[in-house]
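Single chain ahead, written as structure tokens, the form predicted on its own.
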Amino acid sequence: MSPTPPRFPPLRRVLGRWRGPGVVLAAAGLILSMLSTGSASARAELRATDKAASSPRSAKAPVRVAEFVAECPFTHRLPDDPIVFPGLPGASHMHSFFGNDSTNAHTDLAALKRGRTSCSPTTDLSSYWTPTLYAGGKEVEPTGTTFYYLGEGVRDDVIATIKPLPPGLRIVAGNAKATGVGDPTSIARWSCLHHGEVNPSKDFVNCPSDSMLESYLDFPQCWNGKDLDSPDHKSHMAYPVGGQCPATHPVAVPKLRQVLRYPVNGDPARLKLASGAGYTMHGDFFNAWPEDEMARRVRDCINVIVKCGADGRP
């Protein structure tokens, strides 16, 4: 709507019974003047009200996080580890799996593109799993599956320089016979959703009756730009030091952070895993991502350190 214009008294009730061509000008110059920045005034407001409606609203501004995940539901239980125990089915023990619901001691690439998943999103047909969880000998599978594709553990500047994760690249985190809670090759950690007063450690801890256990695991971000396997399955990868990869290990890729929510709690000495205690816990990621959407996942989320959902985007 147009603002109303000033109203201003017709020049006669000014004048009054004043009379004489100097007292007519100086009136009339006064209504002018009047008129004049009333109608500035208009014009002022009516480009304010036309700016506020053509302007667009202001966009919310991006997380300032490298992260771009994928949600990836239980799909199935076996005793198989295609990484680990390639072509030897039942010669592991038992893992629980995510993701790519066609995984087994046979699983190879091709066999992942050929797939289904569980993951959102479904372009991502990469193969995740870990030792099975057992609480009071009855298995126990997570009712929360996500894994995180982070920038942090290197600086800034590195952090622009990650690859995409080649296709094919096979990982194992932590270490399934790990001895204590001291052996530094155990990384595994565990922790209570919501009750941060719970201290974390690499066993099992007893989290309260209105919390979850928590299990947190982080893969090595560095690779040595050759290998998608070694014969240890993990020389081939490293962890930053100081924030930068090591000489040997010199392509910085995203890390991989599995977070599964197990809805189990109390008494811990019940909870088992296949591989043995709370410190054995270890993880194995079959990258299936096709690239093109990988690649841009890390040029659109990571490099440029920006918050991502599911589909890549801010």
Contents of the next structure:
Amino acid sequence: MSPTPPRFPPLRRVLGRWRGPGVVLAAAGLILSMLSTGSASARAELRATDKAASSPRSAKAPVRVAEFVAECPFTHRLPDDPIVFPGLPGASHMHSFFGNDSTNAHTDLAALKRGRTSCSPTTDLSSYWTPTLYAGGKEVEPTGTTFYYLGEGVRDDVIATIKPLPPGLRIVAGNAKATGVGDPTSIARWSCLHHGEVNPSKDFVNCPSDSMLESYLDFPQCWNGKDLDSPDHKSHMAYPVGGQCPATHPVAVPKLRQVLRYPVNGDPARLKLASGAGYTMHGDFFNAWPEDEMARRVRDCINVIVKCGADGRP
Amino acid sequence: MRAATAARRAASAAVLAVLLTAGCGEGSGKPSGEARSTSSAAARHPATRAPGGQATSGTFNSSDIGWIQLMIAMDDQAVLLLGLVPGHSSDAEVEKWAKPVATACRGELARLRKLLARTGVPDTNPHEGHDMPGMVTEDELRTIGRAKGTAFDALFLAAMREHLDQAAKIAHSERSAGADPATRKLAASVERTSRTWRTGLP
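Following the display of the form predicted on its own, present the structure of the form predicted in complex with the partner chain.
In what comes next, the whole complex appears, and the chain from above leads the way.
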């Protein structure tokens, strides 16, 4: 397993719901966990992006975070894309693959089911991929590869109705065609591990020598309830609006948050993605979780807002 | 250079617009205004469920759509490269080879855009700025555009060789991976002509 994953996603959630009378011990435990595992960047992130939660009013509520995770180290590189170029090997820019080690241009759900996985838990046969990162023309693969499945992004009453991601669902997050850091269609976010003083950006950031470059990417979490893919590979999914899923995409599903940590820092001028600048960062997901394993996690971790680990247990 | 490229693209798009039916987009020079969720074109042609869950639009599967979009992106760049030959090359053989290839390439683009219009997927280039295998990149265009004479010819021929090899390879896959009969037929034609031009390369 890679080093302790960043806890900022759950922390934001926790602080957001830290209200009313509750369990002091749980709160104390939370503070301890913040001190031990919460990085400087995580705390800075809290200050920067969650103003409302920056000062807990009372340390007395149960810790509640709708989350389960999969840690899926890098497996292989191929100029293939089974979503955009199915059956057309070598047609794509270079991708780095995580999780299922069989993914190639011919991948479908049946093939993924026959493959092996780098993921913990090993029940996750899904495939995850991103454009390959190059530093000075040489490939750099992330050594931290955490895939969070979260309830956040919709209201609590909507979280209670979140449905499992259907087998075979394809999701693409981010915009490979983004035109600059001012492009609102870019949802890329680059930051520095343990160095929150470096402001996150849609493009690469200059990380200190004792740091690593981090990429955060949130996938859309509202499904149209019918299609496992769409002709533009995006229309069957949507982002929530005002804490709920739009009528066109009424089915709330867990939000996939991809967190990658690259062993690279310093001058970002030598960095390049196979898709171009940092703001073109995107992620692809092909769901191959066994239905029962996914359903159990959604029931036991997401719907009831409980933080689970890779085993899908609190 | 980028502005000049865009201007040239706009000009070639204008020519294409005359050649093609209305509704044909300008192609690769367009800035991205892509919506995050629904697209009206996709709404007109809702995805249907193929056995494997792969998206389809009418008679087109994802391989067809991916191939058409990629070939448009690649041919757009190849046309720009071929356009550099007059005025840059010093080899009559190169000029003689490039002229009919440029004409055929534009014809291929017109057929590809007709197919794309039928898919209902918008004519925006999803591969712009990407380092796609075999594709003539903006950087390469800049570099080759600065070269003259034999230096130009060497760079030009190397880039065309890569383009044609990749075009033939992907077209070959599309012939079996695709679903739409007209698209598969065009793929067979692209594979054949790419191999022919490649063989005839000076």
